[in-house]
Structures are given as structure tokens and as C-alpha cells.
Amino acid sequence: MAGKLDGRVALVTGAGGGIGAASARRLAADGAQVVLADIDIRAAQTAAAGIPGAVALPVDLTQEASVKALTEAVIAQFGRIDVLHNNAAIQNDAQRQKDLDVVNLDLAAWDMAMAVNVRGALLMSRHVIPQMIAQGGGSIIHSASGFGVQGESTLTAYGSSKAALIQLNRMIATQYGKQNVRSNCMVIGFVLTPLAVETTPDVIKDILLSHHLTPQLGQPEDIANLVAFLAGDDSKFITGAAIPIDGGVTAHQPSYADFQKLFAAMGSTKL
């Protein structure tokens, strides 16, 4: 049985683990030839080893020469790039410790977030779009975040970079849509990646779950399902969109969780 992405080449950044690796697996399952790119080439190679035919390549998104070399290598080996998943982002513990409120933010953390999360996606798109135009089209998918649409007491740089990525997505969709290059953005909520499972205390997970409209937190595979949809022809009429994929967290009033507790205590939703 033919896959929906048979004959297509998909390039995923930040593919060494978590959402990127899950997306690569799903795209491959749908028939795509997958290239996993990551600054941690060993992690990318490990992830690729579990995907038949997958290739792992290194990339440093802060260096345009590295981005150019990556895209040229993919085109040289496979002749095309049909799907670009701009998934990579800087959000490790060292970065988080510096990414505070505006007054206390380490400016180096701001610069790094912008360099990787926005400029990196710009560079990848910049070097892939000409190939997509030449071959007749393609789909670009960006991993943004709920931090890009809502305020928070910390992670100023991360949130601002994701907001910029949402706008970059609209720019790409507007500028290249008539040349059959689509661009869409996923506004991702909390996801139980291996790192999140390891580093997030259960009490925090419980607080986060109380604000979800779903009975469970998200898994990397949930995001990968949307990536696969946006990569294929079933989504051909969708472009320039910022699609929430967050268990409904951004769909309700901020007081939702508190009222749920109140209603449970009252045994009624009547106020």
C-alpha cells in the first residue's frame, strides 16, 4: 500500500530526539525519505538508525555556511526537498537558567534564542525555498510554542523568539504561496518528550494537566501526526496558519482550572 508521502524527501531539524525524532519516524512511515539534522550528530545518527533508509547529517543553525552545506548535501543525494520541518530550538537547562524576566534576562540567552529559534529557521527556509520553487512546490512546517502567544513570568527570550517564528511563517506563506510553497506553524503546548519526563516534577505536570481540556498531556507522536498532515496533500489548502496543538490550553479562560476545582467542591456548575 502506497504511503501519502511516497517519493518525497523530508528534512527535519532538531531531529536527534523528542518531537523531531518522532516527526521523522512518522514522515518515514508515510513513505518519505527522511533526513535527520541536528547539531548533535550522534543523537541524530541514533534516531536515524531506527528509521529504514534515514540519513543523519550535522547542522549548526547559527552558521549560514553550515545550513547551506546541509541543504546542498540533501539536494545532491536525493535531488529534491519536499518537506522542511523547522523543529530545532535552544531550550536546554543552561539556556533556561539565563532566560528570565526582562530585567534579569541574560542578553546572551536572548541572542542565542533568536539565533537558533528564528534566524536558524529563516536560514533553513532561505536555502530550501529556491529548491522547492524549482521542483514545483513544497511544505515548510515550523515548531512554535504557546509561549509565543501568551505572556509568562520567565522565558522571555524563548517566548519572543517563538512569536517571531509565527510571523516569519506568515511572511513565507505570503511571499511564496503562488509558487506552491506552503508554510504553516504549529503552536505547541507542553509535550512529554523524554527530556520533559525526566526534568519536570510530577506536581508541575499535574498543574499543567489541570489547564488541559484533554484527559492527558501531549506526546511527541501527537505533534508528529500534525507534521505528517501538513506535509502531505491533504492539507494543500492550508497555508500561513498558526495551529494550536496544546490539548486546548489556549482555548479557555485563565480561570478554567480554578473553576473546575470550585465546581467539583460544590458538586454543581451552577453559580
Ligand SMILES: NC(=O)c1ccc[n+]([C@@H]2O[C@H](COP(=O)([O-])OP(=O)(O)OC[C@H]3O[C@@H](n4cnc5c(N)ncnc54)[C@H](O)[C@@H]3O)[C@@H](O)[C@H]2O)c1
Given for the second form:
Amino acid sequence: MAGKLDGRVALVTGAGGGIGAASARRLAADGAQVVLADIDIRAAQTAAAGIPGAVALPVDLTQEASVKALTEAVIAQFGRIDVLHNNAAIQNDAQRQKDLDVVNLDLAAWDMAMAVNVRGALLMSRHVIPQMIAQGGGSIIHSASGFGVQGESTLTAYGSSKAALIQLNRMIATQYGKQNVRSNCMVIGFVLTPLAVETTPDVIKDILLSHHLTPQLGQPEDIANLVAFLAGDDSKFITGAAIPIDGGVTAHQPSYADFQKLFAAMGSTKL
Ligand SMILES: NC(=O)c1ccc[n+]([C@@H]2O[C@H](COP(=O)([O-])OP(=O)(O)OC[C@H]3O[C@@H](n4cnc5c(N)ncnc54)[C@H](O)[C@@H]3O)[C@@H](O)[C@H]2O)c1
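Could you switch over to the form predicted together with this ligand, since the one displayed so far is the form predicted alone?
Then the entire complex follows, led off by the chain already shown.
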């Protein structure tokens, strides 16, 4: 059976990790030739090993020369780039421990979040867009976060970088739409990546689930489903969108979970 992405070339950054690897697997399953890029080349190679025909390449998104080299290597090998999934983000333990509230955060963490999460996506986009225009179009997809649209008591730099990414998405969509380059942003909620499964205690999962409208928490494959949709022609009339993919967490009143508990105790939803 023909895949919806047959003949397309898809480049996924941060593909050594949970969502990026799932995205690459799904894009390949739909027929795309996928390139998995990551600063952690071993992780990218491991993820690529399970995907027929996939290629892993190194990139450091903080370095424009590295982004340029990656883009040139993909074009030299495959002749085109139809899909760019700007997925990488800096969110390892060392970064999280420095990315605190406004008064206490380490400015190095702010600079790093901006360098990878926003400037990195900008660099990838600016090196890939000319190729997309030359070949007649393409689809760019960004991994943003609910931290970019709602306040939180910590991860100030991460959240601010994701808010900037949501606006960068609109700028790209506006500037290159007439040349058939679409840009869309996924506003992702909590996802049970292998790392999250390992590091999130059940009590935290239960709190998070109480704020979801869905019966279950999100899986990397749920995000990959949206990537595949945004990558292909079924979404050709969608651009500049920031699409929540979070089990409804950002759809309801902040008091929802508390009311659910109250209603359960009362045995009624009557206020
Ligand atoms: N997992 C979640 O619950 C969740 C929620 C909301 C948004 N997101 C977003 O989805 C994306 C993927 O999340 P994940 O949990 O799979 O992340 P992850 O940490 O597993 O993967 C991110 C990848 O980015 C790579 N990376 C970091 N710095 C880099 C650099 N300078 N150059 C190139 N690559 C670099 C890392 O090596 C890593 O493989 C991220 O943008 C994240 O912010 C995730």
C-alpha cells in the first residue's frame, strides 16, 4: 500500500530522544526517508537502527556551522527536504537544576534554553527553507510545550523559550506561506517518554492525570500521529497553527480537578 509520505524526505532534530524517535519511526512508516539528527549521535544511531533506511547525523543546534553542515549533508544525500521537525530541546538534569524561578535561575540556563530551543529552531528553519522553496514547498513542525502558554513556578527559561518558538512558528508561516512552505506548532503536554516513565513517580502521574480530560496520559506515538498529519497533504490548509496536544489540559478551567473531587464527594455535579 502506498504511504502518504512516499518520496518525501523528513529531517527530525532531537531524534535520539522519546518524541523525536517516535516521530522518525512514524514518518518512516508512512513512507518518508528519515534523517535523525541529534547532538547525541549515539542515541540518534540507536533510534535509527530500528528504522529501515534511516540515517543518523550529528548536529549541535547552538552552532550555525553545524546546522548548515547537517542541511547540506541531507540535501547532498537525498536531494530535497520536505519535512523539518524542529523537536530538539535542552532539558537534561543539569539544565533543569539551573532553570528555576526568575529570581533564582542561573542565566547560563536561560541562554542555553534560548540557544537550543528557539535559536536552534530558527537556524534549522533558515537553512532548510531555501531548499523547500526551490523544490516547491515543504512542512515545518515545531515541538512547543504547554509551558509556553501557561505559567509555572519553575523552568522559567524553558517556558519562555517555548513561547518564543510558538511565535517563530507564526513568523515562518506568514513569511513563506505563498511559496508553499507551511509551519505549524504542537503545544505538547506531559508525555510518557521512556525517560518520563522511568523518572516520574506514580503520585505525580496521578496528579497530572487528574488535570487531563482523557482517561490516560499521552504517549510519544500520540505526538507522532500529529507530526505525520502535519507533514502530509491532509493538512495542506493548516499553517501558522499552534495545536494543543495535551489530553485537554489547557482546555478547561484551572479548578477542574478540584471540582471533580468535590463532585465525587457530593455525588452530584450540581453547584
Ligand atoms: N516529553 C514531554 O512530556 C514534553 C512535553 C512538552 C513538550 N515537549 C517537547 O518535545 C520535544 C521532545 O521532548 P522529549 O521529551 O522527547 O525530549 P528529549 O530530551 O528526550 O529529547 C531532546 C533531544 O534533543 C537533543 N538536544 C539537546 N540539545 C541539543 C543540541 N544543542 N543540538 C541538537 N540536539 C540537542 C537531546 O540530545 C535529546 O536527544 C522537546 O522539544 C520538548 O521540549 C516534551
